[in-house]
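Next up: just one chain, as structure tokens, the form predicted alone.
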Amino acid sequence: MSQLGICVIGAGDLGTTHAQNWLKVPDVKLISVADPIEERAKAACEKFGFENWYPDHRQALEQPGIHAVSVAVPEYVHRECSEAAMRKGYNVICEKPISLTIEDAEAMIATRDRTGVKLTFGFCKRFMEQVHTVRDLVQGGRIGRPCVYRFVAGWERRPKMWIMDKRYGGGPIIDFCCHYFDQWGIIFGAKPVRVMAAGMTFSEGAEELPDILPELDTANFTVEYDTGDIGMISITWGLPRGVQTAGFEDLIGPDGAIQVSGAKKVTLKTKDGEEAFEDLDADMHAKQLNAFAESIREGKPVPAGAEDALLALKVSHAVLESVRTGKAVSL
């Protein structure tokens, strides 16, 4: 195909990162635009240069000329609108984490397999080239392995109420920590064996979140690999609204140390000295979403299959599994 029209599910802050950077991707035609808030649809479709705008998606997969469909919506209706895309034999890329539950992430999975199209996902920072830098550098034996990756944030309650309802957005350990399990498995190159956390909820009655049922904001955890390797998180959603506390990520290792810091910078620490990568590339939407069209026009694998999703979402399950019992879980 010569032109590859696009659907964009969702014109919130993510659906908005979608549809600026399908700009950016050769050969592409901004078809269709759906929020069940109109002014939102109505302004992505003005900005962005849709055809059309609508309140529902699948008022918005009825337009014709659609090859391939951004889902961007909260994760509860991940499995609905990416179902809704694939039954009309459209490519799907859907925002991270695949679903909150293991039946919807594997029903989306059996539908991908019945209608033959492809169904990818939004695991963005596996084009960042600070996650290469490190994953060449932890190959590579620099810091020697086994290793440690270690992630810790205090973070306070999010502005986006949903993201923290066990019902819509599954909190940290199911919308974001599944970020990490994807690119652990990427630098080490190794699957995750076994899980151990504790944690507890912050935020439980918080007077900034009318209406939610929150799900574990506060956890330390480990991920073990079957390398040896392990990942290490500690995390807080639950902190009262403008209180955050300073934290850090680094890899730790027999014979050296990596800080990451920020986005755009790698400092391999070995008894030798200090080097420093710097200047990385950051610019992950557009590579994500040109790969995924390539994806597409050439036959080659998506950037981020399903079956990984799944893993991730897996380890997300285990770790909250691993704090209701207090016992290590495998997977």
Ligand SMILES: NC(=O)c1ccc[n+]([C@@H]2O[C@H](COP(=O)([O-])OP(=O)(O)OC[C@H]3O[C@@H](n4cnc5c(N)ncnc54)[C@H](O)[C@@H]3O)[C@@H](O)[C@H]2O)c1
The other form holds:
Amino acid sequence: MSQLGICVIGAGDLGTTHAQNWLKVPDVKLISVADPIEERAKAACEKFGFENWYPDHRQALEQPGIHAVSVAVPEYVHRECSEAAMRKGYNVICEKPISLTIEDAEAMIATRDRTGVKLTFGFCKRFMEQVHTVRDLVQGGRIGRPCVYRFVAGWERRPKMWIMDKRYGGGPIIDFCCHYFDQWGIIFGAKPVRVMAAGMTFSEGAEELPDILPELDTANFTVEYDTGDIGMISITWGLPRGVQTAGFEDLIGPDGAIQVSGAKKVTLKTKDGEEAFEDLDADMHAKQLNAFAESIREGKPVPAGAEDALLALKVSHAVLESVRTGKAVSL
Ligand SMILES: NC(=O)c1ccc[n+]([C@@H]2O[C@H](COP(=O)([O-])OP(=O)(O)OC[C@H]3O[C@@H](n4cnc5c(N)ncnc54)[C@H](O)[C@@H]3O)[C@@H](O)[C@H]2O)c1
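Okay, that's the form predicted alone, but what's the structure of the form predicted together with this ligand?
Time for the whole complex; same chain goes first.
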């Protein structure tokens, strides 16, 4: 194919991010965009120069000239939209996480295998220089092994309410922590083996969240890896509006520590002093789409495969199960 024809399903925050970044990939043509909120689909069509917009993803997939589809809709429709695209023979990049349920994820993988198309997921942090820097420091033995990656965050109830709902977005453990489950595997070069968690739902009955069935929004947990390394998160999305804690992100090991600051800085701290890595490239979406385009054009492996995305979802479900049962869950 000379030009890669693109359809984008979902014209919210990530759909428009995909559209904008597809324009940075060589030899790409924006064909169609869909969103049931018609003004979003129309606005994206005009702003990014798609040939046409539609309120329904099935109509958008009918337009001729499509080779690849970005699926950027809430989790509960990842399967429906991705499978509709794959059944038409189109390659798919679906936003993370793969889906809400293991059943949906396995069905998507089966559809990929039946149709023979490429299927990848929006684990965009794989393209951040910061993640590569931390990986190289850890795997280079600079802080010793095994080590612990710690992430602590306290955020207000999410203004985008569907994301907190167990029917639509899955709360922070499914929607957000999957980024860490994915990147820990890369940084440690390891597989998760066991999860221990405790948590609660601060938002139960919160007046800011009418008509929402909140998924667990507050959890403290560890994920143990087969290398002995540990990922640890303490997170809440359940604070009242306007309340936020400072949080922190670092790694600690027997020979030192790594401070992770924002998206562009990492500081190595050892007995010999500090070494800062600054102005790291955090422009990840265009690189991700470019890698996906290359995988289609050159027959290379996709950037983040469905099996990795399924594994991240299994860790999320292990956290929820450990909270429910009060027991450690093996993977
Ligand atoms: N990679 C990342 O770092 C990152 C960051 C934020 C969100 N996300 C993911 O992106 C996805 C979308 O999140 P968002 O923040 O863009 O949400 P959003 O609410 O801003 O946008 C979602 C859009 O999808 C539309 N939609 C719903 N069903 C649809 C359908 N069947 N066909 C077409 N459009 C449909 C909605 O009307 C809405 O406009 C989620 O899976 C989320 O987890 C990824």
